[in-house]
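The form predicted on its own is given below as one chain in C-alpha cells.
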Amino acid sequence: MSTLYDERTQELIQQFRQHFDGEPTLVSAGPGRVNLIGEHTDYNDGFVLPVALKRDVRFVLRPRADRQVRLYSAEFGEEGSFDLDAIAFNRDKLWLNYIQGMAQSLEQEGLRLTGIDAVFSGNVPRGSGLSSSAALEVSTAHALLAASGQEGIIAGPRIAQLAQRAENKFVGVNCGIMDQFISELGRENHALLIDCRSLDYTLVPMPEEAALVIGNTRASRSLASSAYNERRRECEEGVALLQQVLPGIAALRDVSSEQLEANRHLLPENVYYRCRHVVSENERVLATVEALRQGDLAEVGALMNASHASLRDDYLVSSPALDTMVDAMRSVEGCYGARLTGAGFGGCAVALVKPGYEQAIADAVYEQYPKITSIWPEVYTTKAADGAQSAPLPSV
C-alpha cells in the first residue's frame, strides 16, 4: 500500500464521503520544499540546492465522466468548481486559480483531461515560504493526470516547467523554476542540486546524521517582494557594467570572485555586494554539494552560516526576526549551522542538525525568539521526501 494511506488521507476521505456522493479512488501530493542554501541565485542563471520536506499538499479524488472540476478546500472551508472547457481567472477565490491555471497548463500541452471530484488540504504552512503554492500545483498535476489515466506520460521536468508557466502566466507571480522542480524531482534523504540555467539537476545523498530543522518566524514579509525587484535591478546593472570587460558573461553566474573584485571599480557600491552575494553564493551551493558527499557536515553547516551572513551584510534581505531565529538555533551545540531560507524579511529560517538534537533547537527557539520579538514561532522538523506521486486508494 501507498505510503500516502496514511491518518490525514483517511482523514480526507471522511470529507469527501461528507461532500460527495461515495469514495474517492484516487490520492496524490506534492510537497513543499526548503532551500538548503543557494538563495536569489535561481534569477542569476545559478546553482541552487533545495530538498523537499515531509509536509504536502494532498488530493483525494474521483474521476468524472464530464469536463467538471469540483473541489472542496479542506483548509478554506470553501467549495469550487470549473468547467475544463471554460477555465477563466477567479477573483473570489485565488486558491483556485492555482487548480485552474494547473489544468490549462497541462492541456496547453496536448492533454485532454477528464473532470474531477477532489477533497484536498495542505499541512504545508502558506506565507511562510516553504512553497505551499508550488505544492499545490504539482499535487494539481498528478491528480489530474492519474485521473485522465495519463500519469507517467509527462516526464517529472516537464511538470514543473508546466507548473512554473501555470503560476507565471494564470496566477501572475513571476515565481522562478526551483520551487515546482524540488517538488515534483525530490527524493528521500538526497537534496537536489539544480542549474536555474541549464535545468540539469543532480541527486546529493543528504547523510544519515544530517536533520533539518525549520524556523518560521511568523514575521511580516512586507518588504520581500518589492525588494526582490530592487535586487534584481541591482544584478542586472551590475551583468551590464561587468560586460564592457567582461564580454562573454551573460549573468552573474559567470562571474568569478577573482573577475568581481579584479573589476569592483566599476561597480557603484551597492550594486557591488549585491553581485558579491550572488557570486559567493554560487560558489558556496558547489562547495556545499562537495561537501556532502564527502560527509562533511560541519564544513556544510560553515557554509550555510557564510551564507546567512552574506544575505544579512551584502544582500540586505535579512531581517531583526531572521537573525534572532538564526541566533537561537545556532545557540544549541547539536546544530551545524543555520541560515534564512526564501526570500527572506521573514518566513523561514533552516539549521542543519544532528539527529537527536531536533527538540534542544525547538526548545531553544520557542525560549528565545518570543522574548525578543514578541512573536510565538513555529517549528518543523524534517528529512529529505520523496516529491510528487499518485496512487490508487483502496476499494472499501
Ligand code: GLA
Given for the second form:
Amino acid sequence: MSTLYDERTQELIQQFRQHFDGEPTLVSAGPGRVNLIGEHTDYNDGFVLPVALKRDVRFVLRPRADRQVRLYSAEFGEEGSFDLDAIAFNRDKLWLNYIQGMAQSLEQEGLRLTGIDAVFSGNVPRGSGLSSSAALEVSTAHALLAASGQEGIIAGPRIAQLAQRAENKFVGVNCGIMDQFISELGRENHALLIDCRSLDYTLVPMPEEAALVIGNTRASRSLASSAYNERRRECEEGVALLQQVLPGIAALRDVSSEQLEANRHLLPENVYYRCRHVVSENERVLATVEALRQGDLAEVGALMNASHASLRDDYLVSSPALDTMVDAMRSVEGCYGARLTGAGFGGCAVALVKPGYEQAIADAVYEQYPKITSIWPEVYTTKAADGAQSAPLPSV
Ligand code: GLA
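Next up, the form predicted together with the ligand, please; the one we just looked at was the form predicted on its own.
Below is the entire complex, every chain and molecule, led by the chain shown above.
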C-alpha cells in the first residue's frame, strides 16, 4: 500500500475529484516488463525469464452501485465509458478495448463485476515493447476485482491467462502469456522463470552486482505484428513436420538441439532456422538461470549476446536500429551483455550492467545511436519490481 500511495497516485486522485464528484476509494497498479532472455519461446510452450518494471499503469477508482464503467484516461485526456452488460469493440477509442476485454474475460470466468468510476494513467512507454498493454489489462483486472470485493479469489496465473485471453480474443492481438504473467506475478529484485506450458514459475534473485539498462530505439514497429504471426506459423509448421518422426512432441519445447539437427532434412530452410532459434533459446534460458544462481554474470552476458545473435540471424526479428542500440551498449566497459527484448523490429534492447556504469551506457547510447540511425533514443534504468496489486486509499 505504502508503495502505491505516492505522488503519481495523489495526482490521479486530484484528477478524479475534477472528473467525478467525491473521492476514489481504491488504487490498482500493473507494471510493464522487460525480458532478460527467452524470446519467442512463450508461444512454443517454452521458458522465459522476464522482470517487472518500476513503471506501471495505475487506476484510482470508486465502485458504483450499477454496471456502468466510467473512465478518464489522464494520458489521452479522454473520457470513455461502457456498460458491463453491453460490452462491444470500440473503433474510436482503442484503449477502451483493453479494459472492456478484461472485464468480459473476468465475467466469462463466472465473476459478477460492479461498475466503477476511474481515472487511470501509465508511465510505461507505449508501443515500445515494454508491455504497456499487459500492464493496462492486469491493472484493470485488479481494479475491477477490488471494486467488486473479489480481490484474491483468482490465482495469479489464472489472472494472467484471462488477461491474455482479453488481448487475443477481444483486442485481437495474438500474443503469448509472458507479458501478462510477469505483470501479475513479478517480484521486487527477482526475475521470474516461467514455464509457459505448465505455468509453473520460480523466482530467481537478481544478483546485487547486476543492474539493468533499457535502450528504447524509438524506431517504428510497423512490421512487428505481421512478422509475429508469420513466425508463429513457421514454428507450427516445424512441429508438424518433426512430428512425422518424433510423434511424442507437442511443441518446439519438446525438441532438443540434437533432434533438430538429426531431422534438419525434413524442414524447409526458413523453418529450420526459426526452430533452431526457439530450441537454442530455451536452452539459453535454463543456462541463464543457472549462471544467475552462481553469480556468474559474465556468463549471463554471453548468453544474452548469443540470444541477440540468434534472434537476428535465425529468427530474423532484429533491425538495424536494434543492432545499433545493442552495439552502443556493449561498447562500454561494465556491460556484461545486451540483446533486443520483446517481439523485435524496433522497441527496446536490454543490457546487464555493473552497478555504477548505467550512466556510461546511457552516454554511449546518446552519443552513438543517433549518429547512425538519425533517431533520438531514450534510456531507462530499472530494478525488478513487484507485480500487480490493489489497495484501499486512505479516507479523507
Ligand atoms: C511479445 C508477446 C509475448 C512474446 C514476445 C516475444 O511481447 O506479447 O507474448 O511472444 O513478444 O518473446
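Just so we're on the same page, rigid core means the largest C-alpha set that superposes within 1.5 Å between forms. All of these numbers come straight from a predicted model, not from anything done at the bench. Positions refer to the first chain, counted from 1.
Given a superposition on the rigid core, I'd like a yes or no on whether residue 270 shifts its C-alpha by 2 Å or more between these two forms.
Superposed on the core, residue 270 moves its C-alpha 2 Å or more between these two forms.
Is there a C-alpha shift of 2 Å or more at residue 247 between these two forms once the rigid core is superposed?
The answer is yes, as the C-alpha of residue 247 shifts between these two forms by 2 Å or more after core alignment.
For residue 261, is the CA shift between these two forms at least 2 Å following rigid-core superposition?
Indeed, residue 261 is displaced by 2 Å or more.
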